[in-house]
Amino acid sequence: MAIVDTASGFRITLTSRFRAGNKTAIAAMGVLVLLLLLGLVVPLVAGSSNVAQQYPSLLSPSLRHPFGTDHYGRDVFLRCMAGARVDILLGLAVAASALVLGSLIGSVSATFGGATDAVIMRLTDVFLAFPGVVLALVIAASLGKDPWYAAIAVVIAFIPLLVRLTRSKALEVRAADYIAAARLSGARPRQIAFQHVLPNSFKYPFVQSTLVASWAILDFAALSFLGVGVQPPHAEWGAMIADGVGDNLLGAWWPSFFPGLMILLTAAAFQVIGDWLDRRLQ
């Protein structure tokens, strides 16, 4: 009778999955870096993507125009790469801003407790009662049609999510023995919050922030599609989809398809990196 070493087999399975996860994460990082580099380099080399070029309108994809042209005669590939610079950098900026503010507020709420915690949590519940994109749309529409206002709206929409996550982890850290020792040694609540609670609960919202970057790109594209984000003729993926919707009726699918494909690739890459970080930090 053959004896199977289940422990060794389990370790081999975990190792193979971990290596596969590493390769997938590296591929996702490569996609993001490539899109960002193309977004920075291509518009500088090829010229402005915001003005009509000397090309016939609605040319189908070809070697000369990989993504075709839109109804203004603008190269869709050039505009997609210009949009990559806007959307990826914006997604990273929103994720970083929401991470810093959400982590600070969540740590302070968990450390101080009492009335401070109650007020912060009730405000958080109010914001979480609205879907993120709806809340961002309301805020952006109230502030005005400006990309910076749209970015601020998306940041505000995601801060409560990270506040709630940080607070839940910070409550676990607050119950640790070294926190009790810090209190007995005379450390102030503010010192405990920023020197002990925040650093030891930071990795969980950090992993979540990669997913926030993915969601921020989707939300910002939605805001631009609805007309409250980046305004034409500036290149942005959501605005490009809105601009190319009417071309579908003429049989030209490419002006709206390729910006949508860029959103899909970028959001999926951030999601894969977030899953990989989650496994690494567990």
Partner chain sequence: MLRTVGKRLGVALLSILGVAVLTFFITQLLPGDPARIAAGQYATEDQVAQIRERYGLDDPVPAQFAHYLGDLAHLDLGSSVRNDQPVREEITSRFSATLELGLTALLIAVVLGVGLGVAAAIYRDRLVDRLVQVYVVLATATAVFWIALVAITTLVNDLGVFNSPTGRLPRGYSPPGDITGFYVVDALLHGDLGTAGAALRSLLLPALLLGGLASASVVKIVRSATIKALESDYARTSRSFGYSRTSILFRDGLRNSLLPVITNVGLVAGFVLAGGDVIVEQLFAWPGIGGYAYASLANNDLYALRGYVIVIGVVYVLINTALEFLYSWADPRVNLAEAR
Contents of the next structure:
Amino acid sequence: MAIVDTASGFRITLTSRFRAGNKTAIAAMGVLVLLLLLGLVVPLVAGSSNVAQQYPSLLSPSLRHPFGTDHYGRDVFLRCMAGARVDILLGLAVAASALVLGSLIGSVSATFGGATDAVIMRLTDVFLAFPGVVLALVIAASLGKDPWYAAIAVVIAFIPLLVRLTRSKALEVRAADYIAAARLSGARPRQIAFQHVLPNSFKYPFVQSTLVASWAILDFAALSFLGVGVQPPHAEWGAMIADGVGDNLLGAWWPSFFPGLMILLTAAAFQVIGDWLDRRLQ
Amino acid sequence: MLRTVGKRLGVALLSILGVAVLTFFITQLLPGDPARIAAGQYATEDQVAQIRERYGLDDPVPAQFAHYLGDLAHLDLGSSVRNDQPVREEITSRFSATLELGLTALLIAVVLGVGLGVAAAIYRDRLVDRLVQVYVVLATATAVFWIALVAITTLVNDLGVFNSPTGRLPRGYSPPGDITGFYVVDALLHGDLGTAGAALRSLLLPALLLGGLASASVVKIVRSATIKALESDYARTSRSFGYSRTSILFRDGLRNSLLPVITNVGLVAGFVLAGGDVIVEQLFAWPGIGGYAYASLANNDLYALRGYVIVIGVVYVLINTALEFLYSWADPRVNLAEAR
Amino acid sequence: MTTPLLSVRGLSIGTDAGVELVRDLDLEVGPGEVVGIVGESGSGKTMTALSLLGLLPSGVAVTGGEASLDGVRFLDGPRMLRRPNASMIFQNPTAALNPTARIGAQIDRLLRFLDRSAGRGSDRRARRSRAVELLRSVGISNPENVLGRFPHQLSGGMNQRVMIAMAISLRPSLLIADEPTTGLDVTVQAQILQLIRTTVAEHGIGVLFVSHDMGVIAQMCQRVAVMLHGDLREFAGVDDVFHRPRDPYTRELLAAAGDVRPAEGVTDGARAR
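What does the same protein look like in the form predicted together with the partner chain, given that the last one was the form predicted alone?
The next block holds the full complex; its first chain is the one shown before.
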């Protein structure tokens, strides 16, 4: 419970609202951890899910095959779990890389200012002149069809966003009163940069990167769906959906339905956590 | 005023140049070999060399770049590796189809987004708000290719609510005479209600999917902006005068919460015209530029894809420039000369 | 004061979470009288002012007590029985006006609302000349120009004049002023205070004047209520509060404010009329 007497009147924040958010966020984290654990453990126990024709093809979901089997006779549940490892780790890795690179470039831009800042800002402008997925798509296609290239492409597509955010927050923090106070009390510029500006401007890009993880999973799956990401027969949710498109015409909805549900669950979990962190921060 | 407009247009032109340069950089200079990618996995060295020759890939990079820019200045996007057709013609002939789908989706996204966002703000922290929040998370986290597939399976194949995904018209209909390029509008202008209805039914599902997913970001922005506006000092002033809730909602709330929507429309347009559009057009056999990009990708037709990316980049820059003008007109506090 | 204009009895305000912001407050304002509420931030003075017009922010509500204006009860515990014939001016006048509407449109909206509430016809041109007249009456010398401006294009003092004009056009019997000059330049502050004084005197309007500034209170008020942490510590004539403070907290406030005391005996009434 905090009551703040602001210049424009009273703002009241109620703790009860936070508590409700807490539960959802904890549930979301639970979902992610569970999926990641399953993704790491299940393929070890069950063996490679890429091998075809272990079971009859296109069995509908049952107790033995909770998500059914695909047209090569592979267990869709096992493949979904193998995909969990790929997609969740990839989402985290993309978010982390974009966060590190983006905030680094952003702080450089804010710290040096002048020509450096101008060049970096014009560059982000150019990158932001494309819709993100389209940028990732053409980069991935130009590098060649490979999951690593696709991942790099997605990272590149998200960097400008984080550069912008870090820079504007760093400038905001630098202009804040307590920095002026630190400066007046004789703190050295480097001390100010490391003790005040960096930690305080870093938390916003950090929260944003949780959302980036969610978008990255969607974008990466889209690239795989379009054939420039993970290549068959490897298990990845987007590629699995692409693989299952034809099965729908045969009345088999499950090979494409469950991987999409996995994407939904994971991306939603990252969204919920990101929103929660965002609210905590304000 | 004229000077600021000129300056703004200058910035837009620079951005377009940036788009061209970046696209060249990505497609020609990244480690991937465009000729090898274009030739495909099973091509012989001879075939690769042939493509290399034809597209001048053995020339020094500055010469290639000059050539590329010269062509662009003449609005020449080169020709496709796959079928040798000029890319510009291929794209312009498909553009109105994408525009019809994209604008309809955009309209749906904004109307749905504003409606749900305002409802959530009015019933803040109550059931309506909770449901809207769930919708936002789900729509943001849904892969468009998956939901499109699910929708086609259930709504089209099983229930028959919508037309089969056969493009802009069901089988047995012929396109109306070309006036605006939008089938629904053109059919109406020709007085052909049957075709207009059929075209609308074909348009509705892909537009709803794109617009529905894109509306999530609009909802988020409208909700928080409306809450902010309704809790603002000026809304309090209005309450102190005794104005009705409706008057406060429209004149103080909505008017001020629509401003951030204008900035967001650019991102939404990026999704409905490009990102989501590539996939949806493919799945619905929609004969637009997204489907063309998909086919180019599938056939390793890097030059056709490059043309598509340039067109999308330019359209995106133009949309965002137009939105900046709209924003400075809608918000008196923004001075276009100062805003970057 | 035998028949008070505003009478507040046992007013309590609290948050949904159960925190008490104002406890059992008694207050009154006589006809044409200026009564001050003074206290530091968090004392509950602004909440008291806002509660009288039903303007409390979400999550905060009146939990008990009642209030009446002109002898008619309008507030009964958490229920607002009717709109009191009162209007309000606020701290930060620029934020109190809609940023995307011109001053002219905002005044016009109010005048049209008043015409409709009164059930009389309303004519655009007539409203326009009334708006010009209103701005003149609050000392704006170029009303035509101001009508075409947006709030951010005007100074804080000018916006507060506009707010006063709008508040007065409601023909209230009580004006609630919440820190109306805080944040304004000292010279502008003096002008606005003078404007409030002359305007309320001219129309015989009672004023509830909320401020943290003892100096401003001394200049403006006939009676003063001192609040601390939601409690009323002292409510007395301005001479008594400044020259014979009974409450230790009042003495503290005075000591902190320096010499802002009005000359004894010249305050009551003489200043307001």
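The model shown is predicted, which means the values in this text are computed figures rather than measured ones. Take the two forms, find the largest set of C-alpha atoms that superpose within 1.5 Å, and that set is the rigid core. Residue numbers count along the first chain shown, from 1.
Exercise for review: Align both forms on the core first, then report whether I152 has a C-alpha shift of 2 Å or more between the two forms.
Suggested key: Superposed on the core, I152 moves its C-alpha less than 2 Å between the two forms.
Review point. F206: with the rigid core matched between the two forms, does its Cα shift 2 Å or more?
Key: Stays below the 2 Å threshold, so no.
Practice item. Align both forms on the core first, then report whether F194 has a C-alpha shift of 2 Å or more between the two forms. Key: Shift of 2 Å or more: yes.
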